[in-house]
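Encoded as structure tokens, the following chain is the form predicted on its own, with no partner shown.
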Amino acid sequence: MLIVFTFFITFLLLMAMGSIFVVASWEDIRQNIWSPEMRFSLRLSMITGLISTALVMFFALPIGYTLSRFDFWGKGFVKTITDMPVAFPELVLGLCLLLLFGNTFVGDFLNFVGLNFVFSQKGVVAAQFFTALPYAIRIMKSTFDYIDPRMEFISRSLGYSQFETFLNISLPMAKSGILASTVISFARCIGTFGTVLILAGGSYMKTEVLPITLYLNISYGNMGMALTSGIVLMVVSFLAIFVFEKAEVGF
């Protein structure tokens, strides 16, 4: 019975995802995929997605390790705050970031040093970063939780420092979790919509990443371009998951 239930839900998901390929006109897809708008959107999505993913992993690794290995005052509060963006809509997160980077001392300082995140391509990176970071932190914390800390104690007893132990013992043992976190982060960055829309804006061929392309063209009634951007997003997500599955088998 449970197997039938599982296949039923899988079938519904497959039908939902497959409908976009059935409805889309392949002639429209062929024309739209090479359009200047689609090429700009795909290029911006890939560049910002890769930059955001690198930044996410740079911060998620030490934060996940800290939450897993150390007990400190306020740990529960830190964990709650880093988890909160997962629970509320992207639009709310985007609004919070817009207010933070707007007319506040934080926004004024960042503008002074040349980092203007409001309605700019830098804002796309910031929106993707803050959307994907909580997921990466949760995965990395869970990964380090499953690594036996006695291996690290042995390393410290042999003369390695805390940082050397982290680099030479903890990170190699966490490679599967790092891979999973990287792939999930990249997929979240590429698919981020609400946060990008509020913080960076939905400007045509300026801050137009793939989800914004889909949104703008649905608003215009250009279903051919909207369906094409949806298909491209699904293909990118599929390739990310496929690479993860293949690499995981290799591990």
Contents of the next structure:
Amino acid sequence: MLIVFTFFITFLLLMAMGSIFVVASWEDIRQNIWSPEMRFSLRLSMITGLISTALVMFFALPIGYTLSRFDFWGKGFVKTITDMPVAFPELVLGLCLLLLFGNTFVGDFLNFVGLNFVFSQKGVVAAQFFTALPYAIRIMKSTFDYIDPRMEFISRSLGYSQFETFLNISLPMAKSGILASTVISFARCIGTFGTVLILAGGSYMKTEVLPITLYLNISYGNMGMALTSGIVLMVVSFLAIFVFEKAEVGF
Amino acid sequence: MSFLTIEDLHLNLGEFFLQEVFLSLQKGDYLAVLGPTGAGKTILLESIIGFWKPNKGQIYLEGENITGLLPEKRRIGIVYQDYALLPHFTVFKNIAYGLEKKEKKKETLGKKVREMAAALQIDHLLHRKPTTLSGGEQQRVALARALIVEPRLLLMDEPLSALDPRTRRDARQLLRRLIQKQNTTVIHITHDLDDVWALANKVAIFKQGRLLQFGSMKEVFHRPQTRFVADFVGATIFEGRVVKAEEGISRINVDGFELVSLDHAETGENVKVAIRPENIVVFKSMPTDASAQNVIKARLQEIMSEGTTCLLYLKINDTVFHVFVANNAVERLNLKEGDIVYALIKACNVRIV
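Mind sharing the form predicted together with the partner chain? What's above is the form predicted on its own.
Entire complex below, previous chain first.
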């Protein structure tokens, strides 16, 4: 009975995902995939996605490690705040970032050093970064939770500093967690819509990433283009999940 | 001056804690740490090695205060019960890991690793990954990894308890040879009294974060200060020499008196003899029927009442051993300190260890 129930939902999901391929004709895809707008959007998505993912991992690794290994004053607070965006609506997160990077002293200072995040391509990266970071931190923390701290104790007793131990022992042992975290972050970055729309704006051929392309073209009634970007996004997420599961099996 | 001194150590980790721990060891000492689960034995080792910062107290090694020193500067090695080998390294790399830090020359490094591996009979396993090894092999890799950097102090947390009895005996022999050769000072947590007898010269008993008794083997095993320690250490150990080994019987001279054991030994051999206190029966006058048994005339040095039982300390020449008797037996026999008593021990209860 439960198996039938499980299959019912799986089947429904599959139909929903399949419909995008059924509705789209090959002709549509062929025409749209090489259109200047799509090429721009795909390229911007890949570039911002890769930069954001690199930044996310650069922060998530040490933060995840710190949350897993150390007890410190205010740890609960840090955990709650860094976790919050997971449950936060993306649009609200975007709005918050827009306000922060707008006419506040933080925004003014960042503008002054040349980092203008509002309605710019840098804003796309910022929006993706803040959306994906909480997921990456969570995965990294639980990865390090699973590594026996005594492995690190031993490395230190053998003469290696805390940092050397992190590089020699913790990082290699967290390998598959890092891969999983990277893949999930990349998928989140590529797929983020709400945060990007509010912070970076959805301007045609300027801050237009794949989800924005889908949104813009739906509103013009240009279904072929919308479907094509939908399919590209789906292929990217499918690949991400595939790599993620492979990494888990490998662990 | 002591080699290692622990002064008034306090550490509170919630579930596990230590209070008022004082210990001191000389170079080359082998300390066995005994105590029930939750006594704080492991966190004692982990404070000595520097993974926990004590709430109070000082630790000195070779005269230097190391309480605030980073773990990597202390040169103290550790071996865990589950060995904690690095799964992404080969056996060779596991052993070489600590030495790589200071030995940059590839040939010297390789030579030293192979020598250490040969001494521990694991040289045929160097290319393997730790997960493919048996428990005994993993244990020797962990030991090699800790010993190759020549630590000033070696800490071991039940290193032999996950092994089957036969492997454990072999590992114990190997460990003893290696430790004696390097003259390493060792602190070894164990639940197995065989480890204590075979390896240690000092013993510390912990219970609920407190050090109940610390001293040489003789002090702790012959003069347990509390009933808990007496129960925990169990048998009294004597050192003696086999004067005559006959068919099925060994006569052992211990400090001027003779014990008969049913265990086999060679004439002239130096042996350790274990007698459990509950196997000793005390009489006020010479028992009449005592065939094939040991009857030892001793002086009752001290009576310590502990609830429903009494702990009696008996002294023969310079040897002291303890016996448990019921309170009413002390009254019935009218035992007083200074009395001459007779201790009766069956030959089968005199075990050569």
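Definition used throughout: the rigid core is the maximal C-alpha set that superposes within 1.5 Å between two forms. Numbering follows the first chain given and starts at 1. What you see is a predicted model, and the numbers here were worked out from it, not measured in a lab.
The Cα position of T6 changes by 2.6 Å between the two forms once both are aligned on the rigid core.
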